[in-house]
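Below, in structure tokens: the form predicted on its own, a single chain.
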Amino acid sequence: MNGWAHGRHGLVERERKAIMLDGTVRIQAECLKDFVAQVFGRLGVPWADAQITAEVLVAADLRGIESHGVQRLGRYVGRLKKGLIQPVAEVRLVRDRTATLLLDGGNGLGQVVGSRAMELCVEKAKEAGAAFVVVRNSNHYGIAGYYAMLALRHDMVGLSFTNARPLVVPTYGREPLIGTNPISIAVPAGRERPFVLDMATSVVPSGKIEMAARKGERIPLGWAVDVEGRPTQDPGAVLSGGSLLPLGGSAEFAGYKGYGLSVMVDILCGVLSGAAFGRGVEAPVDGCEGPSRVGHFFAALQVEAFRPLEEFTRDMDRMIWALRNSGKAQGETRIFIHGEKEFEAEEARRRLGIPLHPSVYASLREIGEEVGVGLEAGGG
């Protein structure tokens, strides 16, 4: 027994008491992480790999990026059950140079493949000063920022990109050919928190369109287009054949810049590594589902290879202080530094528990019941 087994009545009563005034169910991070790891373990994922995958998913929820957190667990479980993801990630070295690596992810869980790749990148950077690792034959890896931040433990600058299934149109286009293709960079500082940029190259993630559709709300112009490539405020038109717009939106608002960034990510992650790119990512084969063939790109820069670490972090502190304390627009009281909101969310959620929408909590319970793992609600 895993310690969470309980009667149906007891579970319902605990769930009722755990629903907060905001309508969410709170679960402690370690409890949620252990639950997710046990689910993966029951599906044949080695325990160490199951823990890594769970850590990445829960890290997203801790940082307030719910779209890439445990609400995606069902997608991973489904693909594992169908044999579309290999439970044992046999990461293979394809090419090895002084400061570069090409890895094959063996169609394993992207979180496992990504973590191993970034660790190897950091080790190479310790010797070469800077290192670059590209990965092919992987899967969705969660939040890009998790891997960039691994470099912070070694006082390095970390970068992490990944391509994704096509949901975004090129500027002036109507066919989705590029993914939301996120970019992340993590930079150490001194007394200040690290600078952590973690962003998609589309205006919004697809989850915001789905949420608007569920609520019966319209979306702002500039988020998406319908099947003909016309700007739309109807989320249903987007979900029934439409597409997201690249960062910036239409050409009038410099959407071609987001389009270019997204293609850049696809080149570095897909073309450079020999992974899928464009429509090839998660594309069905002859009408049947197949491997995602996702590609990743990682980089690590050793600060000491360029200048003394103490001088660098001092200047990072000065830059962050200047941004935060610059003049505010009328009616505004705070200027945020990239990563600040996420760090503050993590601090609060570690104390109070991670808030899950009741439907997400119910889906987790259902997944757990299918594999014989229980989940207990409860905040801090």
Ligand code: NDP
The other form holds:
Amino acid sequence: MNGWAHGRHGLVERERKAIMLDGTVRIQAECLKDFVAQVFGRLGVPWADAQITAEVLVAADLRGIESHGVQRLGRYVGRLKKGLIQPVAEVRLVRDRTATLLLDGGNGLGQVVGSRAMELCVEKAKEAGAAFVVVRNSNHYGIAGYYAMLALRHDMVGLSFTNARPLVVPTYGREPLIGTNPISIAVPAGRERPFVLDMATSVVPSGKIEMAARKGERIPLGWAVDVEGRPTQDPGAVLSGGSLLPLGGSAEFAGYKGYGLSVMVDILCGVLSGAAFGRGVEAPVDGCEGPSRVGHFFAALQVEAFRPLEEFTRDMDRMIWALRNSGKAQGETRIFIHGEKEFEAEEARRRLGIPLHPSVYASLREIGEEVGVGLEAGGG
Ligand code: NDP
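Return one more block: the form predicted together with the ligand, after the form predicted on its own shown previously.
Let's see the whole complex now, leading with the same chain.
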């Protein structure tokens, strides 16, 4: 199907030229970032905050995590327009100790609140050696890895978790009570690229089920259950009342470990901070849509507080080298380190532009048109 049939915009010659052989439209990262920032600016978000939010969204697309990139712009815009997110994030210190902070995110954009929280965490860790920041009253913050990686600039290990609206069943359950609650850790190395683990604690994010449904494909057994909690391969059964399974899948594949990890994230982000948790995240208030009340958890560990930096990064390099150069399974040619594929995607996309599906491009133009901001393919 020609993706250009989507939206109300016709295909102009310039865009036709920008369509690549793979059917995507390429846009330079800086151009995309500026567009997204201007959209947020038109919705009353202060310019510096609009730029931070755009930076986090485009970082996801640069790293090949399209599910959490600019294709989500419409959801943030919709919530801002409905007054469910405050355009001006008034982040407030609730409790402040030597190595810990509790912040209230003022129901601001999660990207703004998350970036500020991690910056404060790093500043505290410079003094204390390590620091922990928990946040309540925030919103969806995009990719967890962005915030963990902020610590790398300071030769620190960074951790970032967030809770999310409930889509995942506990092992043996049939009611979605936990989110896809992601975990990220970023660790500096020496000559090697940093180790960056950034993962949902469910087998797959919900977007993969939606994609399978759109393509009319079945999903592997172990990804999800139907409304009765029975394993299913039918994406339709998942979307109509079913749920995702925690990381690992069913109990036979140790899904209870993923279940435990996602509850851990909900405890640190939701219960410890006083944010919403479980069913309460993004739950309707009196039957109406209300604020998300998402919680986050951040940590920063100064390497030098434990070991000389050179010794640590040298050993990180040795560890990564050993993993990469170990024996390959039959038929395989490469062992990856977490974050490696994303760094490679970023290098390529900075050169060639970010590939957007034509329907995503059309929806961005539509959002832009509504607020009076233009977007052109190719990035010129
Ligand atoms: P993936 O399953 O794609 O990847 C998980 C991790 O495994 C990544 O660090 C990835 O790095 C690494 N990885 C993948 N394949 C290999 C391999 N063969 N060898 C070594 N490492 C590998 O991610 P998810 O689908 O679980 O999550 C996607 C994003 O969604 C994340 O950024 C997460 O933060 C975000 N998210 C956000 C939520 C929110 O509410 N804000 C909720 C849930 C998820 P690499 O790709 O570089 O290999």
